[in-house]
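Given as structure tokens, the chain that follows is alone and in the form predicted on its own.
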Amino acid sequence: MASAPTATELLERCERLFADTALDAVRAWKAAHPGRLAIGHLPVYAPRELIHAAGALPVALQGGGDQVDIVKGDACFQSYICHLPRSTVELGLTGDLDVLDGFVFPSTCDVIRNLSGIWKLLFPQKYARFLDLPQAFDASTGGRFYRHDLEELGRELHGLGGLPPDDGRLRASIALYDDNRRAIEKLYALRRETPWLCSSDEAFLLVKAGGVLDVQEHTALLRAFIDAAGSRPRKREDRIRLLLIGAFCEQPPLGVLRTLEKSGAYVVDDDLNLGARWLEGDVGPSQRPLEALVRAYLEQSTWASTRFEHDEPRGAQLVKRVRRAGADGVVFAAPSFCDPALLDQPPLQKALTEAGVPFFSFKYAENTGQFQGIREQAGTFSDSLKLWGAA
């Protein structure tokens, strides 16, 4: 009988699938899936259990990162927006997205407006759909509104090659990814109890590979890690605790995420990823699952500077996160031009100063090379806070 692997082991693997910019995991499925279809989708929410429903592998498109040379990229946008759309386009032109048979591109924010258009003009052969989120949050409006969208989606990818993803195959689809947000959830939960056991760039990397495998496999290689964490060989060190807002989106480099938690800080909380944990608890079993995915999109959606401020201000519920964290401090880490997080931020630190809770602020691009000057601000403010505190 084969032994389990160990936390390293895991660790490794996501850190494949985390450099695996050509997607030949998702062509290895496909591979053993004869005829199914692989959709991508970019950040930050998406309907993955409609998608999957449709027997298709939900694909999170997240850019290229610091491994990506933007040339051709470069051509096709304006220099004062974020870095990501420009590494998703070189990804396309260089071939490396070929695998996946369409595109959702959900209403984050006019770039990745502007990217759906930009898509649909060089690949006019791919399937591409821009998906409108609602902003309104009653059921009358914006749930009638967004199930319209869920079912046109799911029209489309039935006529594109998938299956049609009826009562039956989503309410499967559902249960298997609340099982997964659980899984994930109980993730965070061992980072915010025993930080020391799985830092933040391992917690983003188990995370991510959900990416790119199916929901299954990653809610198992997701427990199995949870399983080899406790006999890892780690001891509990004095740092501060932080929570880290503002990279929803466009992802940091690998190098930022060790960069704090060098400083003498645990990233106990954070926005990474942020689609695979955007509904908050299960959607649960339901005669009209369509219904209950339209209900907890609007009833059950997390904090998000891209989500419409609709019930309480942004600001109480970030002092509501950093209580829930324990953390002993804010890190705004917003990529650069990037205005839905830039936008909130003086809100948002404004409820923490008026709240005592202390923060600092830096921005980066997917790409960013040099890490020192953040490693130095951040360990300033971790020395400050364990000589100081809040003061």
Second form
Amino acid sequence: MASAPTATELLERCERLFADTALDAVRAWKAAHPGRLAIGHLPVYAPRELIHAAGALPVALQGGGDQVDIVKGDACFQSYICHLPRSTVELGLTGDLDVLDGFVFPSTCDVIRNLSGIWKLLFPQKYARFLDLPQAFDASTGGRFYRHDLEELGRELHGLGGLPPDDGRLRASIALYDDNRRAIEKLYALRRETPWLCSSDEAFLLVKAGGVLDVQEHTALLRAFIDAAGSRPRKREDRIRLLLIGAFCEQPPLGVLRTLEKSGAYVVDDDLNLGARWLEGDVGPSQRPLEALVRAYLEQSTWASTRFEHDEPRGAQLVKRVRRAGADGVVFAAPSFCDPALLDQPPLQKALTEAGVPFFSFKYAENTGQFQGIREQAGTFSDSLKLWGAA
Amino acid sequence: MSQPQGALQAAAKAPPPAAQKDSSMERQKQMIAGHFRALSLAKETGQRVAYTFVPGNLTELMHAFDVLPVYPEINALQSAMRQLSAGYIREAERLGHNEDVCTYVKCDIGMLTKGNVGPTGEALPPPNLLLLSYTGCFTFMKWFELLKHEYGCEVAMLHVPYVAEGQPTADARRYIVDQLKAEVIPKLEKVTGKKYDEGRLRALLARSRQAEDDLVWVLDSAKARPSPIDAYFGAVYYVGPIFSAFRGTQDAVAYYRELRAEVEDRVLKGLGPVTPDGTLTREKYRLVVEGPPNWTHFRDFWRIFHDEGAVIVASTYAKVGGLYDQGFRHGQADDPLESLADYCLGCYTNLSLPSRVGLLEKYVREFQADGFVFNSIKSCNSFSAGQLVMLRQLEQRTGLPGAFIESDLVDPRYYGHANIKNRIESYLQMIEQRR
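What about the form predicted together with the partner chain, after the form predicted on its own?
Below: every chain and molecule of the assembly, starting with the one above.
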């Protein structure tokens, strides 16, 4: 009987998937599943369950990170547009995304919205679907609209060659993703409770792997890591506990996360890979699974700068999240030119100030290569909290 | 060619010449003054005030409840034209607003911090309602989230779906109507204590339609040679009443009737557009412009074009508050709420990029343009993201070269006059050489 993989082996696999910007893993999946679709989706949230129920592989596209040289993509965007769309276009124009049969662009912000149009102009032969997630959270308005939108998406995936919409299949897909969400939540609980057993960059790689893996395989990978993590020879260190916020769309390079942890901090909670954690809790079994998916979006969507603040102010929610994570402070890490993240910062920082929670902030791009400034900021912040209990 | 130092100094000291104005402009000025007067008296008169946005605005519905609208974008651009925006933006950045984000937002936040004084020198009243018409711009939503924290008043959210596939869907229309019934009208009833009166709304929409007919005639007049109007710099004034507080009013009907008569007269006389420096006497280049203007140096920016005899014969910015020239009219649909929904869906920045390219191509052909200019705005992702791809598509489809310049809405730090002038002049020379 083969022995269970070690945490190191699992992480090495995730690193390979992370470096796989040409989507070789997706090509392998398609080769193993002839005739089935692979559908890419942009950040932040897309209903992967629906894509999965069409027999397709949902593929999370999060740009090219610091691994892709941008040549053609820069010719499509002005200097004041964030980095993710230019690396995504670069990957598209170099053929790395050819393996995908279609693309879903959620209504994250104006840039992702317009990227859907760029895709139609540059790749007219490819299926490119803008998904307007409702900003009205009443079931009779936004709920009805969203249900119709999802029904249409299901029909279009079928038209592309996917399986026809079917309640039984959707129910099964929802159950698989509920299981996946529970595994991700368990990983985050591990970090909150024993952050020395799983660093921020490791957790990032583990969750990100789900962007290209079949959901069951990803859930199994997460569980195997959680089982193996306890046997790692790591000791608790005297570090502050940080909550990282603002990185929900364009992801920071691994170097940023490693720098933060090397500067005297454990990042015990974050909004990285937020799409995978968008729905809080299970969608649950239902006779009407599409309705359940809609209801979950309306009622269980997580704290996010891309959703209209229709209920409790985000500042209050952030303070609660800080308390729940047992964080000593907050780091606002937002991509340059990210309107949703940056426009949220002043009220969030005001709420933290009123609650006595220290914070610091910096901006990054997915291909940032200089970390010294971040190291100095984070190190000073960490030292001041350890020495005086305040930044 | 360099000028003698003394001439430069004299020019620097001389006050700018007064801009030439048509009588319709004077009428508009009076209308705006009256509106701000009513706003300044709102506390005494008890009239309710709603802050809202230009694209997808529900002005007729607000009038049906006797609500006075305030448009923060317009406050921002007016602040820029009065050279106040730089200070307001600095103030907002001092409060923690990032240098990367929309300068309309920062200008508004700064203006609020400094007493919210409007263009007439009187403080604007705080809103009773933030009417968030979330049409064609994600930042609108974030903007009003910020204002909600400042004012703590009612917020009515109207999510207008993006028209990604070329045509609005029946479902999108219904979604808007549902929200008008479930969210917007109840909030208007709540803040005003008045009941929704459909008959009154219908009457307002009918007046909008009259004004819209005349506006479209004016915009179409640019097909004449020479064009009697500048459909970008001049159109900024022409669309003012219909994009803002006056749609649905008799004042707007009278304004557009007068404007049309003025333009008809110019066509008969074969006159070019009125610029701040007088009538343009020689139309040398006909251009289409995509993107908003820079407001901090509006007259300088315009002068770059009219000094060279370049007239803008069509622009997309003049369509952000409604695509009337493509056939939409308020009150067209039987149901007035459906009519409002159709309006919201059709505003320019709510259109997909392929639709925007298609519209630009149509303008280039129908208005017999020699070329097109993209003014890419640093602050405005809604307009700007994807414009470089649009430019290349448009060049391929029309066989004409395009020009691409960059500036900002209201942040003077991002307006480089010499650079823009250089690029536009080079571009016009290229057009000349290709003739």
